[in-house]
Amino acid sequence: MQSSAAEILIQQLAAYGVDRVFCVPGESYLTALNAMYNHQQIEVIACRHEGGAGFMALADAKLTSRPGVLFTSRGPGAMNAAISLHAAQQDGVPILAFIGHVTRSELGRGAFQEVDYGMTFGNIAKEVIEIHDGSRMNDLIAQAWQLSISGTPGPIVIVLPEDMLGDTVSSFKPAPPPKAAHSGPATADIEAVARRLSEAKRPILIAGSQISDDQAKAALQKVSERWQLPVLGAFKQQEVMANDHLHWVGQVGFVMPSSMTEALKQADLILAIGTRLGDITTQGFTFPNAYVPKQDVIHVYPDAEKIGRNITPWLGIVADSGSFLSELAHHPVAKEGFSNQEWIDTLTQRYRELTHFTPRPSPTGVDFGRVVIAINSYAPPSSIFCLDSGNFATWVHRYLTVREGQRLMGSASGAMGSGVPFAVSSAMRHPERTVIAFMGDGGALMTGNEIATAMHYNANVKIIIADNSVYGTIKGFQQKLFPGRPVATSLTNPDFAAWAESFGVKGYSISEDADADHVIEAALTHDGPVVVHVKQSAERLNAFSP
């Protein structure tokens, strides 16, 4: 029996459990779109911009623990999607990005919208696979899937010449999806870690993005409790552990007050699990110090290339984070009666002092901290929080309490514009849960057009926009480096509540601090999508500024 290469592609994705793909339709992969018509188990989500579609695929990958799937047309479509592929690389999230391409006879001839994707995405994607022969579709898609989930997960770009999709090829029986090879820690490694933990006076555990599923998070909590370890989330990893747990001491960010950094520097052992120990997580490679750290570092990560790349560990362990944590959680404590409680109390006290909210009224706008505190009060226990990038996020990281059963979707790439797409994707994947997105006015107008996608697919999103009419992060740097010389940071914004109403979304405004509680309560209980326009004070550019 014969099929088209496009039909084989869609059959294989369906066999792998893909039930949703995100796209902006394009003529260079029309044959693949046509094949999707026959596979109603795969929902095709048409977005308003490829950047938004890519961010939705990224969020879906985080929520399903399998590769997100993105389809774009060639040239401009692929370039628009590049931001999401960079985010997937930075976050270590598997994405399969299928890009329609010029016909095989046009390759290398400067054809309309032709791009060399190997050169363009070679430093972002884990692999760029160009399929020139439809008979290779089956094995190359399997290879792409395997590569995307192995080692450090990440994006794979699959280039589909337009005419190749019409190749007639032999049908096949779809195989189950490839699985990532998970390595467990050696017994000797667990023994060494246990001995070192029992000797440490001031250990700390840095928990990274690879601690992503419920089982790994549960094992993390057991390890923390059994071994008396304070837990610090890596950059943008506020959800790895319940923030109201007594061992949680916060997450690393761009802005860390000296009271916390000075306390952390007293650590004599760092157990880093599921993190690549990048520049922000290590505070500019100072905690732990690069290349030779001041403390002993035990680095656990599934990709051997990332261990020792920037920081020399006392012990490097190539292992899946969940497997390592499960083993350590059940290992006997090496020394009877040992306790790190005094050290834990020191760090938790510093953390609780930072997260204690003290109202700071301003005559020029709303204290965004009040809004976050109101979200804590009214957000349901199973809420999903979606976080865009910008200085407004400092209030979220400082005052939002992510509790057990809740999730926070952020992006380590720092790209503005992820908030609305993350929320739309999350609400479609989990329509039974409340999805709350936080963003600034800058990010809101980058991909806020995806509110139209939310309405089209009945995605019930609650969007909170902090409007201070500036690019706050950049203005803050200008004030620090070039005081009194602001350039290109002021913004003119719409009435975001009225803007929301034009999409058919309920719009609310918070103009005074006293409005925060009742507006947030009304927004979160409203039966339908909501935008809350918070007219934020421009006097304080982040939650830690004086």
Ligand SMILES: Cc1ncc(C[n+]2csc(CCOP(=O)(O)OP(=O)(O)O)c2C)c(N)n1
The other form holds:
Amino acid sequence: MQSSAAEILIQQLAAYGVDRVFCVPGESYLTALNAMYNHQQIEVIACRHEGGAGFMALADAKLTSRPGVLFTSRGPGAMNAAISLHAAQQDGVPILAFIGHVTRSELGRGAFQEVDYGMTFGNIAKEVIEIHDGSRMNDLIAQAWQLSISGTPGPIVIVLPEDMLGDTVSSFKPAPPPKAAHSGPATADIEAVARRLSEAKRPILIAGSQISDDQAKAALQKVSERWQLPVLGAFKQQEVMANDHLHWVGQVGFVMPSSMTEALKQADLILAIGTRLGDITTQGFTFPNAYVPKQDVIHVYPDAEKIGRNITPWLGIVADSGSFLSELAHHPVAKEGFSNQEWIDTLTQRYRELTHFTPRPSPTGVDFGRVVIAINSYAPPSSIFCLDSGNFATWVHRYLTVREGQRLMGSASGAMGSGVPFAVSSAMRHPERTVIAFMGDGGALMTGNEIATAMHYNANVKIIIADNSVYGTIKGFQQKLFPGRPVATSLTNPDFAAWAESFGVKGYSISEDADADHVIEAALTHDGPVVVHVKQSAERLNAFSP
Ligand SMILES: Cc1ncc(C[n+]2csc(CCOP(=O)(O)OP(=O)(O)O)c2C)c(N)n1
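Output the form predicted together with the named molecule next; the form predicted alone has already been displayed.
Up next: the whole complex, starting with the chain shown before.
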């Protein structure tokens, strides 16, 4: 039997369990779109911008633990999608990004919308695979899938010359998807870790993005309890462990008060698992400090290339976070009783002080902390929280309690515009759960038009916009570095509640602190999508500013 290469591509995605792809359609991959017509088990989501489509694929990957799938047109479409591929790279999330391309005879001739994707995405994607021969479709999709999920997961770009998609090729027998190459710790490594943990007086575990599935998270909690380890979430990884657990000491954010950083620096052993120990997680390479840290560092990561890149470890272990954690969770504790309790108490006490909310009324607008506290009260137990990037997030990280069974997805790349698409995709994947997105007025108008996608596909999203009428994060930096000289940071905004209503979404406003509680209750119990316009005070630009 013969098929087109495009048909093989879609058949293979279906065989791998892909049930949803995100796209903006384009003339450069019409044959692939046409093949999707035959495979109704794959839902094709038409988005309003390729950046939005890519962020949706990223959130879908986080929620399904398999690669998110994105299709974009060549040139302009691919360029719009770049932000989401960069976010996937920085978050270590697998995405397959299929990009239409000029025909093979036009290659290298500066054809309409032609781009050299190897050059363009070479430093962002794990691999750029250009398929020149339709008969290789089968093999190369398998390769792309495998590469995206192995080692540090990440984006793979697959370039599809338009005419190649029409190649007539032999049919294939659909096979199950390739599995990630598995890596586990050696017995001697686990023994060494156990010994070192038993000797430590003030150990701390830094938990990263690769502790991503429920099993790994459960093993993390067990390790923390058995080995008496306080747990610090890496940048944006507030969901790795329940925030009301007695060993949770917070997530490392951009802004971290010295009361916490000074306490952390007293640690005598750092067990870093599933994190690349980047600049924000290490607070500018000061905890642990680069390259030779003051404390012994045990660095566990599935990719040898990332160990020792920033921090020289006492022991580096190439292993999946989940396998490492479950082995350590089951290893006999080497010594009876630990003397870490005082240390844990010191850190958790600091954490509790930091997260204790004291209302601070302002004549210029709403204290965003009031809104976050109201969400703590009304968000159902299985809520999915989605974050855009900006200083509004400092209130979320400080005051939101992410409980067991809840999720919080942010973007480690700090990409503005992720909030609405993450929420739309999450609400499609989990229509039974409440999905709440937080964003600033800046991020809201970058990809907020994806609310139209939510309406088109009945995605029930609850969108909270912190409107301080400035690019607050940048204004904060300007105030610090160039006081009294704001440039390009003030904004004129629409009435976001009315804007929401124009999409057919219920719009709410919070104009004063006293509104926060009842409006959030109404918005979260409203049967359908909502936008809540919070007229936030611009006086305090982050949750820690005086
Ligand atoms: C796509 C993108 N463009 C620019 C930036 C740089 N940047 C970081 S935060 C920020 C301002 C965010 O403003 P807003 O969404 O209003 O949130 P706020 O900081 O005021 O809470 C900007 C422009 C970025 N991170 N991402």
